[in-house]
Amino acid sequence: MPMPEINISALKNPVSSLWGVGVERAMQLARLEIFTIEDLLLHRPKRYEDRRHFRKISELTKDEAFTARGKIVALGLKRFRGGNKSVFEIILDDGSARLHCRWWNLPFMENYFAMGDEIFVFGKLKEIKPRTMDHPETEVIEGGEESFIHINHIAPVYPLTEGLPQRWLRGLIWRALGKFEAEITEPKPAPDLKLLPSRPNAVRMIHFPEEITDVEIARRRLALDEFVKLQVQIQSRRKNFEARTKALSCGGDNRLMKPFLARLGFKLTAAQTNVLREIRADMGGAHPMRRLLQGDVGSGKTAVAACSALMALESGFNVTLMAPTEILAEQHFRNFQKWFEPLGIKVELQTGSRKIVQSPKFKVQSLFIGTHALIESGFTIENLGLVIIDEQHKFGVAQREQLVRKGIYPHLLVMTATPIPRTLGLTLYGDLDISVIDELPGGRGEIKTFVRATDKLAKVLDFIREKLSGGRQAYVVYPRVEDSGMKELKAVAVEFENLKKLLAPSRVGLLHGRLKPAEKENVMADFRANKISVLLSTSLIEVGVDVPNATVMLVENAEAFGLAQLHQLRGRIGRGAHESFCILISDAKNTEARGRLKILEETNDGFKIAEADLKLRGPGELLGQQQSGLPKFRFGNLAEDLDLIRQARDLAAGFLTGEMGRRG
């Protein structure tokens, strides 16, 4: 199926190619990424300098960052005593004041000037009495045929490398722009023209705009095309799958299932009833299932899942359930155990610490739970007609494929607890239908969060042994197993014997990945019994750990955990009837990471939590680029763009109907 195209002839020539572009600054280009003359187009500005308007150096002020223009009256280079350090300074003089710049240890910055020279200079003043900045970006002001891109206009800041100079590659671009423009063509397929500018006048656009409202204009139609490639590659694979597949009929007939919900012991909500017929009619159509079902911490997907897996079992065939950690795959063997063994449904653990003693092959409909021990090459599953996988966030799309691989392609069902940003639905998981539950069972206690300073702390346990003595228990989560020798982290072995002591006589328990599969499993069954009150632990327990008693959640250095994972944290109290409280500690000074924790008290909606967090790090920070999956987008801003991901959407369907349609 056609992919849409840019160009396949000279925007592909190497950069190298250029005039002026010798080995040395091939070099340097490529540490930017820039391989090709499509590439060099294509790197973005960081910022834009408005060189129509200059603030004179006697009005410089500390509160922001400016532009001045001046000439170097003096400079010089001064190495302290030892000649490890060293300071290099230059005057600038507009008729108005003198302004200092310093640049601390870099005593090659010598090279880049000459008494005389006129230079701009950006930067906010660090001292006032004399004017000073310390490392500002600067540019010496030269004459020649391309000086107007450079002064009296909106003139482009570009990502550098060390030895590249801002000048050149503002030139270089300004010529590779004369001469390539025209080679630049509208992708397949485009959008319409009437409402966004060319592709060509976009690029030009983004990097000598003539006023600074362009700059956007020329981004969102540049992102639009990276968006449309990337829903064209994603539609693309969506279609030859189901056109190379037929499904297996796992629609069930009811016959476990009634009596499943009968024994269940509470009512299914609206929304997990209306993501069941959703499931319902995947599993038995024609193209194999491939959803992803989301749903706030305590939502129900458990539920859902079991009652997916009833329909594959009604329908004669295995299903497997992947879980990260052994603690999530243990506590679903329990619980599913207790939901199907009575239904005369087999239920077989496979974890690295536990393995099912294989026959050729099974001869009841059984439920296969596990970590990625279910994916490893030796462990085979016959008839595997349904694979439901839990927190994929956790798993990479490799391993996810490899547990699908096991059947002949079987229905794919994957959870997630941690809400998905919607542009972020559209994108990494574009190629999967998406259901939401979007309501939370009745009878869950409200939970408070409050963010507490370190000062607080003896308050916060003092609260916490009134809860303790009221019946209920706690969990206190630290960053760190061990301590790092970083100060400011806290680490669970380290204040397991501190905290015995400040809670006593309340049993505490400890928890964390470097314990034996047999004492994580004895915590956690004396922690459910209620024969230890408190769980200090490390994010070990984001997923799947489900104790109603439990309704305190102390978090220490909360600023050292992200948005999405203190949410999944909190997720562990408000199980049961009993109202719970979630206290973030933190001295964070840093401003995001206040802004962060005080979202948390501000709402406890899963959904907004994901946004702001995808606005705060971006999705590679929030994913992990590579496990994401997800192209890196010059352009387009996953936090931003969701308009625009739907109309790129809406454009690669109409594009790959009309193309199939010409095909058939």
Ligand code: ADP
Second form
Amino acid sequence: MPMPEINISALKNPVSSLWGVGVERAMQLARLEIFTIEDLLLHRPKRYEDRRHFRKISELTKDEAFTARGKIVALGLKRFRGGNKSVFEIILDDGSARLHCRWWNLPFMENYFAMGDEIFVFGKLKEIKPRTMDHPETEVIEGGEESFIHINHIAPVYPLTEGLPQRWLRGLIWRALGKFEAEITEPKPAPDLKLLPSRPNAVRMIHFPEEITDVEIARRRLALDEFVKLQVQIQSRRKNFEARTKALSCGGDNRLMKPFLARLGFKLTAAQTNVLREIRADMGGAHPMRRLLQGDVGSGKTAVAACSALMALESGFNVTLMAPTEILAEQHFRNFQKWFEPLGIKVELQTGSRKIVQSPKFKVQSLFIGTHALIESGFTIENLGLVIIDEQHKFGVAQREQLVRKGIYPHLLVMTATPIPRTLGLTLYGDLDISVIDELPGGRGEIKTFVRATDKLAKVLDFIREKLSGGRQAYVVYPRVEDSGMKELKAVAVEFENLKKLLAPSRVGLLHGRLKPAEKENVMADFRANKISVLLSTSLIEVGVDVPNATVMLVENAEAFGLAQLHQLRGRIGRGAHESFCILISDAKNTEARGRLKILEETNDGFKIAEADLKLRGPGELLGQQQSGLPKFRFGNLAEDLDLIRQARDLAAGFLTGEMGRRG
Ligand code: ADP
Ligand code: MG
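Compare with the form predicted on its own: the form predicted together with ligand ADP:
Then the entire complex follows, led off by the chain already shown.
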């Protein structure tokens, strides 16, 4: 009789079940997030050393790190400053030259080396005469059974934690592979093994590649598995959602839309119209809409939101619009009041400082605008047909879900101006359909961007004065994070006094996160009404603010911001017919940061900028701190692996369709 299939793989056993892993080692491994044998087998080397070829010590340079190999011919620990400071030094000889290796204030390093030891050393020279490296990575060469995995091969070099020797970990992984390779199975769905290595093979290759090119082949296979797993999760969540929900019929009948569009003052762009067609199909369809609307800053997402809201309102439902800041909520409130009240639609505002008092039992349909206070208040909106979330990237995925759960599966439209690279879109928002507004309304002035060194600030201010005297307005963004302490608040106050003097007689206003909501609102109102010409602000104005007469954006210490964030800031200008100027002030000495900022000089295309930012800073930074929904990948690279993510999506889709078929 065949044995019943036992699904608990040996790979799930704790690492401590391996021979040689005691309590202390298990604790060290836990610090590396290695708990099970599987974790161990998926511990990714941080680099590889080709120990079939070395550099002679005489050929080492200051520019690039290399591996050399030599014998310890001298070593010693020197203490100074009454024993508080120390340097431990060894001198290596490989026959070509001598190399000094130093470790500062790590006296225990002494315990790891002995005269006559053969060691590998990896690093670049700090000094040439004598040849010296500070804090290089080292590994003592020992004989013994497994010595072949450490020498004469491409050796994996792993991330470590204190007390865990490289050599020991390499040996452990080698032995674990030998024992458990057969337990590594293909996931479901598995990719086409005619084109890719099998999973067990890939795991072996990522640790012990025969050629350096094997590493990338293996990484891609393992990355694909990660993406497939995530896509299966995302797509089955979506499928389940669709199976258990029924859509509210919110397609509308144009009765409000027609007069709205007639009085709007501009014609929708082709891109806006296309997106609205997609939205109407969703809102009149069988499943609740789950749609992400991407459009670069200034592409006119608000008008699309308004039209979508009207569809639901025409169909007899209420609508909410949630914005990430009070300033933005206020701005939307003003616009929508102006647009909707003539149509007989009530517009309500709820923020931290402003509550809706009346009981929300409405006879006529309403639009509720608010910040996250809308979700936190415990306030329920009856008969909710559509939820719109503006500047989605400022909200976490959890918050998004919270809002939607309030009603009986209303339609959901989330909007973002952070152009999300395709890789992230498919990963993070894989459960949403995506629409893109890929065209800006016409009649906009051009935006010119310049990166300037701090010593050019005086000239830049002359330029700003000239624009101000021509009747335009300007933003000056001060590089302090919101939520910063009193010290920084003082710094902003000093900056404010400075700027007032420098730009007199033009009036300057100040906006930062510590102001009371009413104060913020007053400053914004004055700026909007051109009663103040310059707004000094923290990055608070990053999102959504729309004042077309403002044509200059000056950002100080621009290198403190990410590219996507600077692009958002720049999106505050270029909203009217006048030519606009974005000036990024950055320390001239920091050439790397200047290079990064040059990307903004070169392009206005938000997608290109987001992709560059993703490559430079990684997804967490690009999306902002609050974006918690991003999974961690060991092997997948969101900046590079678009082809794999697409492949994973298709594999998962095929697989789930097959499953559904089987279930009947
Ligand atoms: P964002 O997509 O950044 O939220 P907004 O919705 O704030 O952009 O729109 C930016 C500006 O463009 C607003 O002043 C808006 O009234 C205007 N606008 C939107 N759509 C059009 C259009 N089709 N033609 C002309 N101006 C438009
Ligand atoms: Mg907007």
